[in-house]
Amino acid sequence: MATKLPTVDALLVGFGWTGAILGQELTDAGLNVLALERGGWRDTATDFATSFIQDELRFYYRHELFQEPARETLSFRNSTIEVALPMRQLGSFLPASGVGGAGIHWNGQNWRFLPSDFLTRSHNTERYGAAAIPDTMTVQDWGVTYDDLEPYYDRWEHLCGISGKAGNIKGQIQPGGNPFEGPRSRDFPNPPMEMTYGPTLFAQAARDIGLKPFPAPSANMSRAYTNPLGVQLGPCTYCGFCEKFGCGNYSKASPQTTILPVLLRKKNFTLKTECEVIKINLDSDKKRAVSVTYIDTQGEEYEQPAELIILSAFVLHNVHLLLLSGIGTPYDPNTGRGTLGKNYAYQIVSSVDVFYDDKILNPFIGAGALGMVVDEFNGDNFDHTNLGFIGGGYIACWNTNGRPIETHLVPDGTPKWGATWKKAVVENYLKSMSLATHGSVMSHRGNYLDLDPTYRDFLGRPLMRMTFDFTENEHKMSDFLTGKTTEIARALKAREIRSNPRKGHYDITPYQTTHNTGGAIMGSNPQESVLNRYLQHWDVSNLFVMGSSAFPQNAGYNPTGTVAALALWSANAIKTQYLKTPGPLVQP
C-alpha cells in the first residue's frame, strides 16, 4: 500500500537538463515545485575533482555515471521478424544516472537546428516534390517553427555561455561563422575556443577546397562567464575530459554550474533523490494526471499529488514511463494507428581517419567541443535532386581528447594486438586526427519502441522494446557525407587517410551516439502526435512531456540546444498560459 503524500503544484519526473530548466522557470513563478530523480545526487566538488575524474577507465569504459543495465535496460531488434533481446551491457548510448543526467556527462557540442528541419516534410515536398518522400518515411513537421524557437535559443546560449561566432545576425552573413544557420538575435555571449593544430589544418583545407569553415558552438567556456543567474563558470583548460566525464573546473555547463546553484537554495523548491517513478496516474476520467507512484531505495512506495507533472527524464525513459501507465494508444507499424513509441531516430556517423608524418597534432589538448566545422552538407543546405535521400549532417575536425585508452589510431593493416601493434599506436599517436560526419536519421514506419513481450526489469515491469535500423535512405546520405569528407581529408595532403564509412545494419553494440529521438513526438493533431506544440500531452493536459522524445525525426546536429530551447518555449507556455487557464493550449 503506498503511503500518500501532500500534494504539490509541479511534479518533475527526472531531474537533468530539462528538469532544472522547468525548476528554475516553474519556481519563478511562484510554484512550489518537486523533483523525484532515481538516482543520487551529484556534485562538482564531491563527484568531478580533477584529483579523480580523469580516470579514463573508471568512467568511460566502466560506466560510473551512467544507467546499470543489470536494473533497467532495454530489448533490441531491427525489425519485428526477429526476437527482440536485452541489451546487457551499455554500447550505442549512454543513458545516464543521477543528478544533472546526460548534462554531466555530455561534450558540450551545441547547436541550433535549422529552420527547414522544423519542416521536413513541408520544405521537402516543396522543394523535392512528394516523391522525395517514400511512404515508408513517416517524417512530420514538429508543429513548432524556428523563429518561434529563436528567442528560446538565445536563453539557453546565454544561460550556458556557449562560446562561438553568430554566423547570421537578423538576416545579416556574418563572416567567420556558419553562414547556414537561421537568424540569431545577437551574438554568442563568449568568443569561440581557441583552436588547436588538427582542426586548424582541417579549416585550411576545406578553405582550399570552397567550402566555409567555422569554429563549433561550444559550452565548453572560452574565458571566465557569469550567467544571467549570477552563477560563474570558469575557463576551459582543454584536459580533454569531457564527453562521459563530469568537468572538474566548473568549465562545462551542465545543471550543476548554470542553474541549481540557484535552484536548490529556493524554499519553493524540493528534491528527493534515488526515488524511481513508476507510474503516472490517471482520474477516472483519464483526461487528468493526480499522482506518481514511485519507490525508494528501501523498497518503500508512496503516492505524490500533484496539479502538474512534468517528464524530463531521458528519451527512452519518458517513453517507457508513458507506456507502462497506459497513456495514449500505442503505435502499430502495421496499420500505422497510434502514436505512442512512434518515429523512434537515432544519428548515423561515419569518419575519415588521416595520418602525417611531419606534423605533431597533440591531441591531448583538448576539449568536448573544440574544433572547426562545415555545414554545406546539412539538413537542406545543398541540392538533393537525384541524390535519392533527404537530410545531411555536418563534418568536423574535433580535437576532443588523447585519452590513452580510447585514442590509438593506427593505419591500415597494422595488426590489432602485440608488439606491432604498440610500435604503430606510438608513432602515430601524435601525427593523426580524425574527421567526423554526423548525420541526420530520417522516421520511418518500422522503427519504434513498445514494451516488450517477455523481459522484465528489476522491479518487474517489461522492458522497453527498440526496433530500429537504417534505410537506404540513411545509408545513401552518410555515403554521400563520408565522401565529401574524404574529399576534405585529400586537401589536407596528408600520408594516409582512410574512411570508414557506416556499412550495414545498426549495430547497438559498439558506443555511436546518445542522441536517441522520438516515442512521444510533438506535432499539430494528435492523430500523428503524442504532444501539441507546447509539449502538452493531447489527451491528459496537466501533464507536459520534455526532451528529445519530442522529436518527430533527428536533424543532423547534437541535440541539446534544441532540447533546452522547447524546454524553455514549453515553460513559458505554462507560465503564461496554462497557469491562467488550466487546460488544453491547443485545441484538436
The other form holds:
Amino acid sequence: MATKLPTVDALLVGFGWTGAILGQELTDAGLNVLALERGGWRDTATDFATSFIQDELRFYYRHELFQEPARETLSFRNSTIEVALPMRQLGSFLPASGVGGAGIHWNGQNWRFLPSDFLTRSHNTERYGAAAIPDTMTVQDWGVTYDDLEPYYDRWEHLCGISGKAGNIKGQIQPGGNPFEGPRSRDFPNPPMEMTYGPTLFAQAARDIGLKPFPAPSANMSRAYTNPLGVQLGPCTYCGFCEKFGCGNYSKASPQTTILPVLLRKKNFTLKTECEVIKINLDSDKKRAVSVTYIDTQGEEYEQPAELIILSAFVLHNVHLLLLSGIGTPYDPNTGRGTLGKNYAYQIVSSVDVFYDDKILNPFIGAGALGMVVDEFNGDNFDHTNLGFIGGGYIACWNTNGRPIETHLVPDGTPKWGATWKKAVVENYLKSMSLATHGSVMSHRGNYLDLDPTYRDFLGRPLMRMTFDFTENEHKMSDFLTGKTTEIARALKAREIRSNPRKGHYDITPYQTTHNTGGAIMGSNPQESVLNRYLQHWDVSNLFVMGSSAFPQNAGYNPTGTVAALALWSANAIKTQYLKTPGPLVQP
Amino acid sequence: MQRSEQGGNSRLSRRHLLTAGLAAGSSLALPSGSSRADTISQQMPWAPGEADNPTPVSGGGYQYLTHDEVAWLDAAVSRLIPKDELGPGAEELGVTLFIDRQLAGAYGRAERWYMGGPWGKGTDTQGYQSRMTPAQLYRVGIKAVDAYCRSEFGGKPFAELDAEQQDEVLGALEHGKAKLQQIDAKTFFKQLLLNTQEGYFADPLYGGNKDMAAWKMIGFPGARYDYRDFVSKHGQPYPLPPVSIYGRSEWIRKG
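The block above covers the form predicted on its own; next, return the form predicted together with its partner chain.
Following is the full complex, with the preceding chain placed first.
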C-alpha cells in the first residue's frame, strides 16, 4: 500500500532543464514546489571535477551519466511489420539520469528555430502547394509562433550566457551573424567563442563559395558571466570534454550552473532524488490529475498529491508515463486516430571528413558548441521547388573534441584495424576534421510510440515501443545537405575528403543525436494533439507536459533552446493565467 | 571511501546495487541497496571531499581471463593494433590487462544493459541482441574461434597461427564469414575491436595505453583542461607532452 503524503501546490516529475526552469518560475509565483528525480544528486565538484572528468572511457564508453537500460529502455523496430526488440545498450541517443538530466552532458549547441519551422504545414502548403506534403506526412503547425516565443528565447539565452553573434536584431541584418534567423530583440549576452583552426578554414571556404558562415550560438562561456539570477559561470577552457561529460569548470550552462544554486535554497522548494514516478493518478472522471505514485530506492511506494502536475522528464519518459497512466488516446497508425505517441521524430545527420597534409588542426582544443555554421540550407531558407522534399538542416564545422577512442578519422578505403589502419590514424589525427549536417525529420504516419506488448522494465511495466524509420523525404533532404557539404569540403582544397552520407534504415546502434521529439505533441485542437499551445494537456487541465515531446515534427536545429523557450512560455501562462483561473487555457 | 577498481567506476557500481540482479521483466521486487532516496531542501547538498575519483588498475595479475585466454588476446590485439615503426601495439600497451579488468567488473557483467528476454535475432538496425554479457561473450568467443582455427588450420589454435593466418581469421570474423559455435562471429569481433581500441586510447589508469604511448604517438595531450593560450595558435603543434588523470610517471615520488 502506498503511503499517502501531504499535498503540494506543484509537482515536477523529472529534474533536468525543464524541471529547473519550472521550479524557479513556480516558486517565484509563491507555490510550494516538489521535484521528484529518479536519479541521484550531481554537482560539479563531486561528479565532474577537472581532476577526473577528462575520462573518455568512464563517461562516454561506460555511460556513467546516462540512463541505464537495465532499469529503463525501450523496444525498437523500423516498421510495424517487424517485431520490436529491446534497446539493450544505449547507442543512437543518450538520455540521462540524475539531477540536471541531459543538461549536464549536452554540448551546449543552442538554437532558436526559424519562424517558418513553427508553421510547417501552413507555410509549406502556402509556398509550394498542398502537394508538397504527401498524405503520409503528418506534419502540423505548432499552435505557437516564433513571435510568441521570442521573449522566452531571449530570457533563456541570458539565463545561460549564450555566446554568439546576432544575425537579425529587430529586423536589421547584422554582419557576421546568421542572416536567416528570426528577428531577435537584442544580441547574445556574450561574444562568440574564439575559433580554432578547423572552423576558421571552413568559414573561409564557405565564404569563397558565396555562403554566409557565422559562429555557432554556444552555451560554453566565451568569458566569465553572471546570469540574471546572480549565478556565475567561468570562461570555457576549450578542454574538449563537453558532450557526454559534465563540465568541471562551471563553463557550460546546465541546471547546476544557472538555476539550482538559487532554486535549491528557496524555502518553498524541495527536491527528492532517487524517486521514480510510476504513475499519474486521475480522478474518477479523468479530468484532473490528483497525484503521482512513486517508488524510492528501498522499494517503498508513496502517493504524492498535488494541485498541479508538470511532466519535466526527457521526451521519451514523458510519453511513456502518459501511456502507462492511461491518459489520452494512444495513436493508431492504421486509422490515424488517437494522439498519444503520434508524430515521433528525430534528426538525420551526415558528414564529410576532410584530410590535410600540411595543416595541424589540433582537434583536442575544442568545446561542445565551438564551431562555424552555414544556414543557407536549413528549414525553408531556400527554394524547395522540384527538390522533392521539405525541411533542411545546418552545415557546421564543429570542433568539439579530439578524444581518441571516439575521434580518429581515417580516409576512405582504410581498413578498420591492423597496421594500415594504425598508420592512417597516426598520419591523420592532427590533420583532419569533419563537416557535419544536422537535418530535420518530418513526422510520418508510421513513426510513433506506444507500449510494447512483450518486454517489461525493472518494475514490470511495459517498455515503450518505438517504431521509426527515415522516409524518402528525409533521405532526399539529407543527400541534398551532404552534397552541399561536399562542395564546401572541396573548396577547402585539402588532400582528400570522405563523404559519409546517411543511407538505409534508421539504425539504433551508432550515436547520432539525443534529439528525439514528439509523442505528446502540441497543437491547436485536441483531435490532432495531446497538448494545447501552453503545453497544457487537453483533457487534464492541471497537467502540463514540458520537453521536445511537444514538437509536432523536428526542425534542423538542436532542440534545447526551443525546449527551454517553450518551458518559459508555458510557465508564464501558468503564472499569469492558470493560477488565477485554474482550468483549460484554450477551449477546444 | 573504498572503491573496487573493477569497471573503473565505483560510484556507478554503488548505484548499481539498486538494480543488480534485476533481470528486466522478471521481478517486481527491488533489491536492498546502500543508496537512499534523499530529500534536499533549502541548501545545495554539496559535501566537501566527496570527489568521485576513479581507482586505477594496479598489478596483481589477471582477475577474469585464464592463462590460455590471455595468450589468445595477446595474439589477437597484436594483430588488431600491431607493433611497428610508428609505435607500440595493443599488446605492448597492456590492452589484454585492460580487457581483463573490464570483464571482471560491472561492464563485463553487462550491469547497465537490458538483459531480459525473450531473445530474438533482430535486424541489423536493432543492435546487440545476444543474451551473453561481455565476459561470457569473450569466454565463449575465444573457445569458438580456437575451434574454428583448429578445423581450418590443421589443429592449431589461434595463438599458434602465423600473423598472416591470424589476420585471415580476424577478417573472417569481421565479415561474418567464419561460422562459430554458439556465437555470432561479427558480434564477437565488434566487441573485441571496440575494447581493443578503448584499451589502447583510454586513460592509462584502466590498465592499457601504458605510459600514454598511444597518445604520444598520435599527438593527443590527454587529460588537460585548459587550452586557452593555444586556441589562436592556428597550425602550430601543441608543445606540451600528454598528461593522464593521475599525472605522469615522473611525478610519482620514488622510494
